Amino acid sequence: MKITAADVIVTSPSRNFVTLKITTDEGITGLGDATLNGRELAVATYLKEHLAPLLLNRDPHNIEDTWQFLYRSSYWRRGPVTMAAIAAVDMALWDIKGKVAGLPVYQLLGGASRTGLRTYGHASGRDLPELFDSIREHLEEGYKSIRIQTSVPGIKSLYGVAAQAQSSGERYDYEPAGRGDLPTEEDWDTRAYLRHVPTVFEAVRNEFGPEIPLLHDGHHRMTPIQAAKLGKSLEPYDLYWLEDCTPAENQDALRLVRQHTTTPLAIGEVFNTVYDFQTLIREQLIDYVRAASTHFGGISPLKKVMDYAALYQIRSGFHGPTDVSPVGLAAQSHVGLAIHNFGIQEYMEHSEATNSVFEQSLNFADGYLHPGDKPGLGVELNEEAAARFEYQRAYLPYNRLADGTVHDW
């Protein structure tokens, strides 16, 4: 078996996504996400220019050895930009290989560890009773665990907010790149903040008592003191975790982190490769892996990451936001299934035109996601629904403090 075609499709249902779509000789295809929220077509670009000419001919069963000589041949290695283009060929190839041999991929990787994955859903709230309206809906719903997310008195927009109006006209939970040719500003206090999320914890435990799982997303935006204040402040609520408390560039700030506050630490979500979880693993700094399989090189590092993650029983704790299409989804599924230190995983449903594009045999029932027994990944792209979404130029907002500094958005 060979690879006659390697085509990259871009398409915007309510968001844009990369996907790669990788062709052998005997017809059977693959499906993989690119997708690198805000930069979409530098991730196509690289695909089409650079390596699905590198792909033709090639045995697609080889997947280790192809994502090795991706990696390895470019000489520059790693960042989001060639790290979702390989991960792309490495979910179409696995998805190939699962379609030969009959099986979902979960069962290529060990087969089943559970009968289905615990989710977590996103509440958020301009204030105290449209955020509790917001996590009884998601209850309702059949979430089980749920990230907490709140505007803050002194801040006009902030992130993680559903409700907030968006220059796109889009749901800030579809997506929260605006449409245009410039990103949106948005203003920053971290002060404000500290002073706030505590309060939000206290009102939510009030209300709905200490059993659920709550999460919380502080997306880099502290300093190492003003985490470690956070997470110490948050222990008399009982988080499941608090994510991306710090920029994680700075992996000596974790270490600081650890010695103020128990609450657990999910990070990684922006993390390319191994070697960015290395130490934070070894040196236990970590309790979950946020890492994405869009962008972290697919399935192949993944597992493998996981595999040294549970040398110190850390879990995973997959990024899974509407930014990873449905093929990305249901590749990280797949691992989440098979692997024995899986803890949670991130789930927003996609829009009904995403949906669309995207026809998947993942279900979502009682919290549970299951990626489904179809052979493959079990997504199929359907392409005459995708080119109806043309690409949209979109950015991510970015932050301001006060004084007109750039911040961490």
Contents of the next structure:
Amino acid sequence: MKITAADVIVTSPSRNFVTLKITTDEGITGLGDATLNGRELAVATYLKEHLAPLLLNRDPHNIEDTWQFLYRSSYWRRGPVTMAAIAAVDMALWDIKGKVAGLPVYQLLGGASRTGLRTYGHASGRDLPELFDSIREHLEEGYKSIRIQTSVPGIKSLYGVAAQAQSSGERYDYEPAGRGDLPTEEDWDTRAYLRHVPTVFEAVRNEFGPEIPLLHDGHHRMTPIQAAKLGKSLEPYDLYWLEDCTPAENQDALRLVRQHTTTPLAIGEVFNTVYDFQTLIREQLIDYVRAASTHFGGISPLKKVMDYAALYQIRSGFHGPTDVSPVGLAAQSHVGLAIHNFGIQEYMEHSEATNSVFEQSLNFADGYLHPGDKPGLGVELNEEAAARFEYQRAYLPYNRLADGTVHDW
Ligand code: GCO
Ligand code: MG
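The form predicted alone done, now the form predicted together with ligand GCO:
Let us now look at the entire complex, which starts with that chain.
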């Protein structure tokens, strides 16, 4: 079998997605997600100009060899653009292999280790009543675990709070439509945040009891000692995890945080390779691997990092916001179903427009996700529908402190 075409499809149904479609001489096609939120066209160009010509006439069955060839022959290793492009190729080749075998990809990865993937949803509110309503809605939708983000008195506009997001829809989603040509500026005050967050978790535990696993995303904003303080102050509320408590680049920071708190830590949504996790896993500085198949080079390296993490009882918590396309979500759901050390899957439902472009066999019921049993990844691209949604430039927001200093968003 030979690869005869590698086409890149850019579409914007609610938000931008970059998809690679690999076609073979036997007419079988495979899809891969290459979406890098806010920098989409860099990956589309990398694929079109640099990888597509290398794929022609290769045997699509040689997934590992193709991955190693693309990674090593570029000389310039790693980085989100390179790794999202390689991820798309890797996913598309697994999709093709599954279709040839007549099996869903999770079967090729060792078969199912569970009946479904436990998910967590995103609850948020500008105040406690709004937050409680949002938690109730999520519980009614079947979610068993809930991420909590709230407004903070003294901070005007804050990551993760639906009602104040710049999205055009009513959910927190960071959809590009209507967001304009420049990034939105938000504000930040760490002391106000550190004072407020524990009071919110206390209120949520008082209202909803001790059972529900609760999560929180610090979105890379704290220094190590601030993160340690937050982890410690949240201990009475028994979090499932505290995510991205410090910027991910400084791995040593996690040692300090770990010395001070038993709140479980999740990190890695902006990581691109297993090397970014090497120290964190070996020294057991984290509890959950937050990589997304899309930004991490695809299914093959995601499976490898989880096998490495398994040696240390570290589990998965793959990154699953709506900027991971249905193809990327399917890819990591197959991995999650197959590995033994699955933890939890982040899940934000894609919009109707997105679902009209990506026809999926993914099933969400009673808080559990399943990638379905169609051969391959189980996602097909409706190219006619995709052509109706033209790319729109979109930027993620950024932060400034009260004195005008740019801060981590
Ligand atoms: C999460 C993430 C996202 C990111 C987004 C950036 O935990 O889901 O932090 O909300 O901000 O993926 O593109
Ligand atoms: Mg996050």
